[in-house]
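So this first bit is one chain, no partners, the form predicted alone, shown in structure tokens.
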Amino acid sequence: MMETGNDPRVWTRFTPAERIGRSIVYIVSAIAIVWSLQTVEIIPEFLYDAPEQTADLFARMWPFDLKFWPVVWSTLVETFHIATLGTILAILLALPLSFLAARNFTANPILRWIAQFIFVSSRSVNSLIWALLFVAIFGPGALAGVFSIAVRSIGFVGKLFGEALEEAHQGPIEALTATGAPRAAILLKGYWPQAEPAFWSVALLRWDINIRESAVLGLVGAGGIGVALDAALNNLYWDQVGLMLATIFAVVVVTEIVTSFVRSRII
């Protein structure tokens, strides 16, 4: 804001108004922050040896037993088959819900808002809370897993893959179509050669994704190491706990530098 007049003029960062709106966004926090900690209901006494029981807890976690390493691979490569086919049905799925959602792609608004709404319900319930639901359906196993990480993901994959076409430029579109080419060959010529890298790109991502998400699914029975990780930590066997966590982690480091390889390569 600019004073004019006798004085010099003098510029503010911000009006009066947005001073105001940034004030009341700080009470609001700071109400919500002060709010929040009343209800969690803090501990005092669990809060203060917080910091012994996490050493004692790693110190029972080594050495790891390596005897149950057989079973830790024979769930691991489950944990993959779940999060790959998972993520397989999911594009199948969520690829024709893309192209409705693009608006330069499909006209009618009812069509689109079916495909959004779709992609919102996917998106707003957590893998595990689908996971519970398909183990009611399907029983515990690794299929209930497959069908959660697909539901959850279609979501992802169709809102992301549907902003890349409307992305798309309009250019080789509209040639073709004053060609008369066929609604097949606009797609296939025009539409995907733009949209393949953030295919591409999205495909992976997910599927790195969803390898950490089926990586816990077994804790509601919905097969994979989460299994093993959850009879372990029953039976407290701490030493297999370990084990496991240091796979796990060592999975997801794996498949981010091979997903982030894979992707370069290709884009």
Contents of the next structure:
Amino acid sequence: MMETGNDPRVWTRFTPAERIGRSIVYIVSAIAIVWSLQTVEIIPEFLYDAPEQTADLFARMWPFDLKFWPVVWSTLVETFHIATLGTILAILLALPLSFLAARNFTANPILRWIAQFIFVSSRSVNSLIWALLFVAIFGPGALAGVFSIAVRSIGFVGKLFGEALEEAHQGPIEALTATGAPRAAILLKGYWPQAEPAFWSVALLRWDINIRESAVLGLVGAGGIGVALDAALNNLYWDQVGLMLATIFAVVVVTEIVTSFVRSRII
Amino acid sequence: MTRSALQTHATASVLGIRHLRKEYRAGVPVLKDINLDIGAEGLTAIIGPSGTGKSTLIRCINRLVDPTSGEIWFEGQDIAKVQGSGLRHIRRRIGMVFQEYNLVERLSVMENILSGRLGYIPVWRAFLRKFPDADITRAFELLDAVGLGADFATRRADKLSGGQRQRVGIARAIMQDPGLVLADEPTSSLDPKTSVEIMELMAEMSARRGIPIVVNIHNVELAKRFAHRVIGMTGGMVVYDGPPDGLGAHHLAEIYGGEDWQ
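Next, give the form predicted together with the partner chain, keeping in mind that what was shown is the form predicted alone.
So here's everything in the complex, that chain up top.
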């Protein structure tokens, strides 16, 4: 091939085939948006007075019914317990599974597949649905809440921790293998120290999420502040609803701050 | 070759490699029929260009890589054949030093050195960090011997320089109470001065403790300076095996190809 010198060479980011592919994606997306806008069937009258309704709702919430506080506090503590116990239970169940799911630790594809299957089943069902199931099994109350939180969290904790294990450097693992250490010792002194920050980070993040999720579990009878919220909503005690919503909001903000602070210290 | 023949052949031999062959892809041997005997002491250097199978050879010896065929005799057993706990027991007796140190970064220097005992102690002791007193005493002794000293015991491995890490790596290998130490390019990630110090330390460890050390190294000068025996490899074969003084320009030309670089 000859270089002509004054012939400017052209650089393009995409090949013609890539350009056509991208154009098709854009067109299909635009069609999908227009189509869905036509089918949502917004009722204009309801939309127009939405600001009014919202203002009215807030007006009925204020002032908060502070006499209701003892109930809020005790159900809040229960919510906290559900989230924490559920997270601990999930971690205990997910840890062994995450080792089974890690490609570099488990060679057997069937074992890995089983672990992945459990993770997907756990993650694909919302905790409210799990709660409905466990309320049917254990009856209404905190126990059903703990189990639904735990089962919902197994997939999250297991998948993320399993991925952290897969990212462990192989060098130290190779070195410990060369010392003649048994597998359990390699796990303990090779994999665990490398994956430990990720473990705490995942556990705290899930705990944070679980506090939010366990606040609504009571709507289906699985204990916590949601039970009281449900009752207040049904009775139209908006001043109690307002107090609880404000409390939940405050708790979520505080746990968010605490967990992100702790996580930044670990990593 | 039978086992008795091997033992009479080399009474002072610690490691006997017979017809060792390794193919990662069938029909493409990385090692072609390696035969070597490693004596009871001193530092043996294996030199050769990158990709010539030095690292594969050394990893076959402790079975981090499984050989395709051949025998590796060590302490009365064919390492190429052992499996499971038998393999772990043999690995305990072979220390290894790595190019990238391969320390567990988030553990302290002390725990990294004590890791050399993981093959000997029950797992619950490692879990509770209850290492036997004798091991801890020995770890402190080795910490001094590699020139770091007790101050380093509680430091985290990721806070150390390259040279310091390699010293910990050497201490971990010796901690195993090995009958043989393998070192895979132990100086390639270090600056020239530190490289010399690390080679000096390994030669001294080998001489003082009577542990034979086999070192993969591509720095010919370092090999000649510290090894009592140099093995030159190229294309998966041994092409020179003898004292460093005997290694001439024509040997190096054969090992590395060409002469312009010399």
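Whichever C-alpha set is largest while still superposing within 1.5 Å between the two forms counts as the rigid core. Just so it is clear, the structure is predicted and the values come from calculations on it, not from any experiment. Positions refer to the first chain, counted from 1.
Align both forms on the core first, then report whether Glu18 has a C-alpha shift of 2 Å or more between these two forms.
After core superposition, the C-alpha of Glu18 moves 2 Å or more between these two forms.
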